[in-house]
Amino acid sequence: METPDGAVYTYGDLEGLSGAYARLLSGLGVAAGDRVAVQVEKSPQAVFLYLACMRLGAVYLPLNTAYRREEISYFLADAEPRVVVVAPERQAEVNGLIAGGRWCVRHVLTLAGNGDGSLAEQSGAAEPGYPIAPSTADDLAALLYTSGTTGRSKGAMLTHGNLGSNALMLHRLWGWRPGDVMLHALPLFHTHGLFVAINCVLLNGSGMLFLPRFDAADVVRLLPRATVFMGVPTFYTRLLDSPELTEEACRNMRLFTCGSAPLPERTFEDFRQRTGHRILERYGMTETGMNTSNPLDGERIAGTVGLPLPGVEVRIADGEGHPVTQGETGMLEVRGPNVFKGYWRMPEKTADEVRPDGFFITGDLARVDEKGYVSIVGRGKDLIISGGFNVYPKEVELAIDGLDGVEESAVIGIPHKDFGEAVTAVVKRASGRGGVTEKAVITALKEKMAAYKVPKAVHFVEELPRNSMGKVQKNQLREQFGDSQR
C-alpha cells in the first residue's frame, strides 16, 4: 500500500499493526461480538483497524465522516459499542456524548488521517502478534447503518459468511490475477470502498495506490501504475472533464468498475470512446453486498447492471412476491449467501423486508431482459442516490419540517450531471411565521446532518400537489423542478 506522501506499507506491516491494534482492543475489554465504532479519515491505519476487529471477532461499525453530533448520538445509543475510535478533533464531542455513564462506551480512542493519535500511541508497546478468533459464517462481522424511510437509521447485520462469499465470488468473476494493482479513491465507511475494493485486494495479495479522497488529477496521474479502478458515476463524469484522460493514460488498466448509483449510458459511451475501456457496471446494496455484475469477458450492456452473481438468485416480483412475466417491471428481490442477517434490534423491520422464503425486498424497481441482464428502472422507496450516497427523503423532510417558518416539505432527487441526483427540497411556508429562506433552510440543515443529505436547492410553493388520498405527488414535483440542476 502506497500513499501520496510516499509512505509504503507491506503485508508484514499489515500483519503486525493489525495484531497490535487487536491486542490493544482486547486489553480494553473488547471481546467477540462487541461493537467497535469508527469515524475517522481514510488512512492505511483505518484499514488495519478494520482487520484488527476481524481478528478479535468484534463487530466493525464504520461511520460516515460527515455525520454530525445528533446522528452520532443515535448510532452510539443504538449499537452500544464498547470502544469508539474518532478523529482527534471529534474526541471532545464524543466524550461529551457519553458523559454521565448512560452509554456502553468505555473507551474513546483517536486516529488521525496521518496515523497519529491515541490508537497508535497506546498500541505502540503491544506485541504485534495476536491470534485470530475462530468465527462461524453466521457470526457478525460488521454493522452498517443505512437510512430509514421513517427517518430512523437501520443497522444492517453482515456476517463473515456474507463478506466472505461476496469477496470470493468477485475475485473470481473479475479475474483478479498476480500483479494487479488497485487505485483506491473510495471512502472506507461504505460497502463499496471497504468490502468490495479492500477485500478483493487482500484476497488477491495485491498492491494498492491509496488516495485519501477522489481527485481527478491524482487519479489520472496514477492510472499508468494501476490495473484496477473502482468508482461511482460521479468519479467518471469528473474524469471525463480532464483532458489528460486518454487511451495512453489507461494503457496499463484492465478493469474499471462502477456502482453505488446508476451509470448514465452517455457516460459509459463517452468513457469507451475516450479510453477504449468499457466500464463494468454492477449492482449491490448495504444489506447484500454485490448481487449482479456485467461480465468481465462478454457483453457489457450500458444501462444494465448485468447478470446475477453465481449463487445469488434474483426475481422480479409484484407486491406479494409473485414473479412477474419476463421483461415486465417489478420489485427486485434477491436471495443468497450475500444477503444480510437482518436489521440490528429491529426484528419487525427485518420481517417486513425479508420474505419467509429468504428473498430480500431491495426496494428497487427492475426488469430482466431475454439475456438475463438486470436493469434498474426506478426506486420504490423514494431513495435518492447523490454522489454514490443514499439519501432517504423522509429523514431530510423531518428536519426541514421542524424549522421555524416551515409548514410542510417534500424532498426529491432530480437529475444532476455531477452527482447523478441532487437532493432538492420543495417547501410550503407556514403562514404568519415569517418568510423562511433557502439560505436559512440549508444553513440549519448543515448543522443537523451530513452534507450529502443537505438539499442543493430549496423551492417554495403555495401548495404541495396531492392525490385523492392526500399523498404528495412527488412525480409532479420532479417534472416541475427536474431541469433546475442541469
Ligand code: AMP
The other form holds:
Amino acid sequence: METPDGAVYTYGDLEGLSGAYARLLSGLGVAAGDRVAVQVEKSPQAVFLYLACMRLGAVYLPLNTAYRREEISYFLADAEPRVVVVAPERQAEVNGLIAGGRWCVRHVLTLAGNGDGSLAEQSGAAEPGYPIAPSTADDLAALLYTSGTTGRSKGAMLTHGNLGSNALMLHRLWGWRPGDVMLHALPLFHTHGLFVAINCVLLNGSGMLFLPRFDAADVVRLLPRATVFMGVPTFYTRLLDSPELTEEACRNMRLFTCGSAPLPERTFEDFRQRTGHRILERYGMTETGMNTSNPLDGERIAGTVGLPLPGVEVRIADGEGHPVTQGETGMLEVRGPNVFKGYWRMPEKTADEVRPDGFFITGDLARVDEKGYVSIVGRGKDLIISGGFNVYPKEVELAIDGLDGVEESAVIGIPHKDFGEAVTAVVKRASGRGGVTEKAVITALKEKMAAYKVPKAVHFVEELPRNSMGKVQKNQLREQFGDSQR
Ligand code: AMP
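The form predicted together with the named molecule is what I want next, because the block you gave corresponds to the form predicted alone; please supply it.
Every component of the complex follows; first up is the chain already shown.
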C-alpha cells in the first residue's frame, strides 16, 4: 500500500501492525463481540485498525467523518462500543459526551498523530503480531449504520460469512489476477470502499495506491500505475471533466467498476469513447454487500446493474413478496449468504424487512429484462403517485437527461391538492449548451410520455445535492421545492 506522501506498507507491515493494534485493543479489554467505533479520516492506519478488529473477533463500526455531535451521541448510545477511536480534534468532545452518562465506552483513543499517545504511536512499542481469534460465519464482523434518510439510522449487522462470501465471489467474478493494482479513492466508512475494494485487494495480495480522498487530478496521474479502479458515478463525471483522462492514461487499466448510485448512460458512453473502457456497473447496499454485477466478459449494458451474483437470488415482487410477471417493475428482494443478520437491537425492523422465506426487501424498485439483466428504477420511497398513477422517477429523469442542454436531473413528487403528488423536475443545465427552459422540457416530454408523467414544474439548480457516495439527496430537494406547486 502506497500513499501520495510516499509512505509504503508491505503485507509484512500489515500483518505486524494490525497484530500490534489488536494487542493494544485486547490490553484495553476489547474481546470478541465488542464493538469498536471508529470515526477517523481515511489512512493506512484505519485499514490496520479494521484488520485488528477482525483478528480479535471484535465488531468494527466505522462512522462517516461528516457526523456531528448529536449523531455520534446516538450511535454510541445505540451500539455501546467498548472503545471509540476518533480524530484528535474530536477526542475532547467525545470524552465530554460520555462523561457522567450511562455509557459502556471505556476508552476514547486517537489513531495517528505525532507524539500524542495515539494507537499508531503506541503500536511502535507493542510486540507485533497477535493470534487470530477463531470466528464462525455467523459471528458479527461489522456494524454499519445505514444512511437513514427517513427515520432513525439502523445498524446493519454483518457477519464474517457475509463479508467472506461476498469478497470471494467478487474476487472470482471480476477476474482478480497476479499483478493487479487497485487505485483506491473511496471513503473507508462505507461498504463500497471498505469491503468491496479492500477485501478484494487483500484476498488477491494486491498492491494498492491509496488516496486520502477522490481528486480527479491525482487519479488521472496515478492511473498508468493501476489496473483496477472503483468509483461512484460522480467520480466518473469528474474524471471526464479532466482533459488528461485519455486512452493512454488508462493503458494498464483492466477494470473500472461503478456503484452506490445509478451511473448515467451518457457517462458510460462518454467514458467508453474517451478511454475505450466500458465501466462495469454493479449494485449493492449496506445490508447485503453486492447483489448484482455486469459481467467481466460479455455484454455490459448501460443503465442496468447486470445479473445476480452466483449464489444470490433476486426476485422482483409485489407488495406481498409474490414474483411479478417477468419484465414488470416491482420491489427487488434478495436472498443469499451476503444478506445481513438483521438490524442491531431492532428485531421488529428486521422482521418488517426480511420475509419469512429469508428474502430481504431492499426498498429498490427494479425490473429484469429477458436476458436476466436487472435495472434499478429507483427507491420505493421515491415512487410518485400522481392522480392515482404510479410514476417512476427514473423513467422521467432518463427522458429529461436525453434533452439538449440538460446535464442531469432529479424527479421528485411534491404534495399537490388535486393530484396527491405532483411530478416535479429539478434540472442542472449543461454548461455551454444553451439555456434550456421549463417550457422546452415540458413540451419535449409531452411528445415522449403520458401526460401524467410529465413534470408539472421544472426548477433549475447549479448542482444537484449529493452525499459523499454520490447519491442525489431527494429528501433535500423535496424540502426545498415542497411548497412550490402552483
Ligand atoms: P448504501 O446502503 O448506502 O450502500 O445504499 C444502497 C442503495 O444505493 C441501494 O439500495 C440503491 O438504492 C443504491 N444503489 C447502489 N448501487 C446502485 C446502482 N448501481 N444503481 C442504482 N442504485 C444503486
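Numbering follows the first chain given and starts at 1. In this text, the rigid core denotes the largest set of C-alpha atoms whose superposition between the two forms falls within 1.5 Å. Since the structure is predicted, the reported quantities are computational estimates derived from the model, not experimental observations.
With a cut-off of 2 Å and the rigid core superposed, residue 447 has a Cα displacement that reaches or exceeds the cut-off between these two forms.
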